[in-house]
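Take a look at this single chain in structure tokens; it is the form predicted on its own.
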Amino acid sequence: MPDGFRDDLFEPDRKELGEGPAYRFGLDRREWVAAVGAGLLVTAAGKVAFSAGSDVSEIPPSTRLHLGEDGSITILTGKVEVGQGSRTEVAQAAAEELRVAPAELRVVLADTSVTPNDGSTAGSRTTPSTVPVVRRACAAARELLLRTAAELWGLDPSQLEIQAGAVVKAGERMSYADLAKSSRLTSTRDDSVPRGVPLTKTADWAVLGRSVPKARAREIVTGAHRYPSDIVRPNMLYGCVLRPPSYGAELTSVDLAPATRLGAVAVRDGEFVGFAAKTSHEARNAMTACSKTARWQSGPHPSSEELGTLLKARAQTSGSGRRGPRRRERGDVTAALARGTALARSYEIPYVQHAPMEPRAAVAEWAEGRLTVWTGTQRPFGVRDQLAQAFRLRPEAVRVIVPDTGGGFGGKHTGEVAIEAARLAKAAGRPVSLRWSREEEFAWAYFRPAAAFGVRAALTGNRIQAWDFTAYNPGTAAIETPYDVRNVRTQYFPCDAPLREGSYRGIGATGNNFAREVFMDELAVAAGADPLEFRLENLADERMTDVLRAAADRFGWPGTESFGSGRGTGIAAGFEKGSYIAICAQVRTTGDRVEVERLVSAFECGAILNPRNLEAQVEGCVIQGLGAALTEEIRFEGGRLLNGSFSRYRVPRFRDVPPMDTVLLDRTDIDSAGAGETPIIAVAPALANAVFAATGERLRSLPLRLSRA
């Protein structure tokens, strides 16, 4: 392996995270001596613990899972819940390893002053990396009743068992609530706490691999649950902020008096310029008559029509590290370029945005020189550590609180709204909610990267012997092939963008997916093989080959598949964050419209934890994935969105929804990966695969379009 070129440099997707705070204020003489008094602060991860008897409250944000004297069990982890199940998904974990049901356990989530730090949620990592640690803090709870019992008893733990919530013997049980109460559990310091308990074997769950309701869906679905938007303070104002008329337009000058005179609060601190009132609607109109005293100072912008040729020309050919080009290189790829059946095709792909149904939100409010902030992010640590940096106060003075949250997709990163609400609000010396509106969430959040692409490959027969791929600015997610090379040079190079960008559902294996898997549909074309055998015989990948026989034996391969009928059918496939996904498409084109008539799509992410769950994580992650291939980009000019709503960028409607059918492979043998990401990357090359057998026009960019009308 080339030096500094490791496995994990393969993924400078998160741009958003390279950005530091939004916003980093002015401080006032006070402030200043405060924060050049602090000293040297120093902080550790937190680890696995276990807590019993004192109040939820009280514990250090170390602390796991908490036995409360009245029989309550509370377990803790920093993620977040956006919709696709954390929640639940963490419940049943403990519940396995405690023998208790989940309805009897309550879940706190991402609560900066209460809960440990488990890192963003995001990458499909919250069922690979904090279902097992959170198993781990059960077992040894388990494994620590267990013990402190027989000791009560004056038995051998072996003679014990536990079933439901209680240690029981021949005719007695002892309750955990009854343990949390003993002096032996309360004064049980954490180094005496049992060590590598074994968790329960697939093969014996009771609780995982079933399917479980959704936490709080009765609130959800009546209204009753309170999401970011939701939250009220006493005394509370509203917010807004002035933006700018275009895409790097800077502030020359704002005149605040028509604000105040309107009752509003009103501050500028250096580009950060926002109005609080009493309602929201006062708030606007404050904001509207200071917007008309704005002076900006604007420059050139590209437009999106330009974008593939624009990339191209700001790739950043030379550099080093983490954001510099990428290359990976085995075997002689030019030699064997040489010596087979060459192909070479190009493909792109747009901006896309998140479009979740709850815009950027957050409530902001002070104490004694404390913050505490409501809202919803995928990275509660992250945004408090932005909060910290913006204010310049030390990340412990700092709370931040996330309800479950609707929607996030990969682009709530960032924390400038929690930033924008706790400005206002100090100015206020109230707390102030400050909500986005839709148009403000398409312009100013951060979009999934545009790309191009340059795909090369030489054939002998049915076999690929070369492969030779370039990505312009997707994110390297996904961008290696599975496919059984053994001549492969790979490429990544960033480019200077003229948008926001950063983490979407599946990152950059979207576009990378995207055009692997239409050049594969190529690819068999010219060896004249059915897509399906072609992509099998060039396989070794056992897994990937399950998931493609699946999707194709349920959708009865290769059906309709007729070139010039208007009906055809495609497949497509991939892999990334440990999980596998085959798609077989079936689509029927009319003119220059394209409609889905049939989706079959095949999913293997190791041992499946909740079942229902699951496959409502693939179908979800499949109709996001049919906007993204048939209807959304982001347009702009003159560094203006041209579509910055959803009457004009048009995401999926439930009409839009083809008959659906998921099958789902459990593999017992196989620790589970999680479902959030991977199903997307396989719809787009799927369709544009369909559309190509039903009348032979290859589409290569996204979304896909027709050209004959």
Given for the second form:
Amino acid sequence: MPDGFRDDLFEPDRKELGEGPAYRFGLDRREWVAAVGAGLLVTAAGKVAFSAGSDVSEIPPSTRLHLGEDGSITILTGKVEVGQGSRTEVAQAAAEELRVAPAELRVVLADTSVTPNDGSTAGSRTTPSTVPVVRRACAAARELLLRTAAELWGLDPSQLEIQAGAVVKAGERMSYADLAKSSRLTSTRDDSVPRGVPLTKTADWAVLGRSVPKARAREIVTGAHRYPSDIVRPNMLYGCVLRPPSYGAELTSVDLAPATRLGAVAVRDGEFVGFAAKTSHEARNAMTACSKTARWQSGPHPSSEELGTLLKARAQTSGSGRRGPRRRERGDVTAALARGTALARSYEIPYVQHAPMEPRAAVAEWAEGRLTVWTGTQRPFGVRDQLAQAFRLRPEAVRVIVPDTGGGFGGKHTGEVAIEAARLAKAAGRPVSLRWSREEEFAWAYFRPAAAFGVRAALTGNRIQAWDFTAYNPGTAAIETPYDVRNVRTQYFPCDAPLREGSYRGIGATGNNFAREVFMDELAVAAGADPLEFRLENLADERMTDVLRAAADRFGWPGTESFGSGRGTGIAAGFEKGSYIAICAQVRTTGDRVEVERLVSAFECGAILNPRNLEAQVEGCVIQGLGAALTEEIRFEGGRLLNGSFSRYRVPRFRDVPPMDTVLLDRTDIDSAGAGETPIIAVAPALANAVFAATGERLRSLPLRLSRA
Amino acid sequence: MSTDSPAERPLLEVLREDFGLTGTKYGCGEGQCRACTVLIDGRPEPSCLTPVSRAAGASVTTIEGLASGGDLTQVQRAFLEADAAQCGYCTAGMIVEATALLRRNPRPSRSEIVDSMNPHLCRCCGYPNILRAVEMAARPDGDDA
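Other form of same protein, the form predicted in complex with the partner chain, not the form predicted on its own:
Shown next: the complete complex, the earlier chain at its head.
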């Protein structure tokens, strides 16, 4: 397993699509080495080497850092940038340890031929996993440069300092560029790599912990940045793919002659039918002409109306591993349920779609039996392996490059568009750009799973004595209660699901925390307790207590609205992936309309690395959560989506943003965790609880819909 | 610029595929997200729904045409300063729309800004910083409306 991908420390959600195997790397590094020139290299495995600038055979795979003889610094990681700020964060981390400004660094992301395999960009792992390995490599390089300068000057390293990209002694400086050229450095061998160099202490941070503007923002505001859908290759064609009219429909026959008559490339390979032409318009015309001749055979497919019962009926009650049920129990839940005041409730969540602004896109190019694909994916190495498998190539013969991409939210883990583009390019003998339409992105990308829940608990006074939580299909993230309960049973059943499912922002935590935090509210009502006080009385986790108190203080909890007055307040909290969220919400209801009047979020993810980016991530995540709470729901019937477009699938817009406050707690004594996912998990329950306070109507499924007209 | 093209082709595709102006983005093809917004004779229009024939003889301004030389416009500078991009895929459409708004109404109120920008989607939901950027562009000296 490559350095930086310590996923043994973290249990991925069951719904995270699996990782591909970690392979050795191809030799396309020649190109990269030619681009960066001669210099010092530190690899992901912590080895040091020197590049003469042309001889790639000397260069170890998975280079983490390159220091050029011209003083240029390049940091490499297999992570991708989808808007969450990884590029900026990696630059900050490297700059901190190398004592330079982040803007002076070049960051190369996600190119399977040159960057280390840092796993998928998922599970909020860039901050806790990749940032530390980048820092360690840069700290080791800094120490090596310091020692080399000390040797050259004949001094002890303790007499020297590093400032602004140079080693300095009284009145003299030796720049990194000077050192990169020094023969003493080039004679360095692996045995002289400094080990265990301490990272810069949080209290001494000069770059981390501060707001650094987004890398490449200038290219974005001028339209110069090339997203995957903007990549253009010489002699390139544009493609499109014929989709089945419904889920599960099988192609029995199609006539491709009409496409050929229009001058387009047409391919049928099993179920795949695709077209490529000089423009997207011509490709679509060819597809339309052929689609009239296509015959399909389709079977029955369930409706979204029956999801709750369907999931329970299709629960996998046997089997093992990811596909089997999971059951954990501590204490004696059955006995404890019988002793206290018991309450039992059921909850449901629907399918939702990520709908990133940039639909899936790929440009594929073949040359001499090797395949290069530019595509927007959160799993560059996984997609490389999918391509290798699909075309029976060695992984080394496939190169996947991920340009900074237009949104992911867990929705771009798979390589279908890359495979389709590569199939078309192979048939055309020319590079092909394939960009899914919005309609395709809604229907044929995978969904955040729909799920059903059954929860039981027993109370003595305000204390929860027993907790019995059963989840059907949401995924396993945040399935265990963070509350302090002695008798706990948690059961998870994967289901034979009607739609294709995968990751999402927070994945399983969205549903698990919705069911739990609404049920906590119901328990508080049953106990006659304030929902905040009830939670605090059942918490032993100080960090969760802190975010709850921080949100409540800023909000002025519980407010002054009387129960059922049409205006109400709700609170919810959650813990997942090393970070804590609490949200207080105020809503006003008019008929069946729910208006969010105010939201206060308190968030804590350890030491803050980039406050402005963190605030933007938390705000964006919370607003995205408003969509899943209030309007987003994929509906389907007869194998077709009923609302697969932005006009029918309502996502948050400017007017939907309520007045918001975001409180960021900076725990400089705790290692930083990721922040892009967890804030979403408290939004829906906080709103459901506020709606209850406003109306007395308890909503137990999403999106929240009041029954009264 | 000129191109020989079927009249019904979307302007968006002609800009991107014939002229290589990829700064204008496809987002939905139904005018619901406005990532594809360009100025046609000064008016913001969704280029995904605009047949290229409608742009014949008209002046079309894309995101690439806003900055002159290396100098960014006030709106572009404000988007940088407000850190208004997350993934940035919607940014070009947002900047073109805000540019049109400020040309016809140099001192818009907050609600006028929200009304003009509301047709634009940002799925990262970076709406607060985008609003801040447009307000900064409208009030570069920081005075109140």
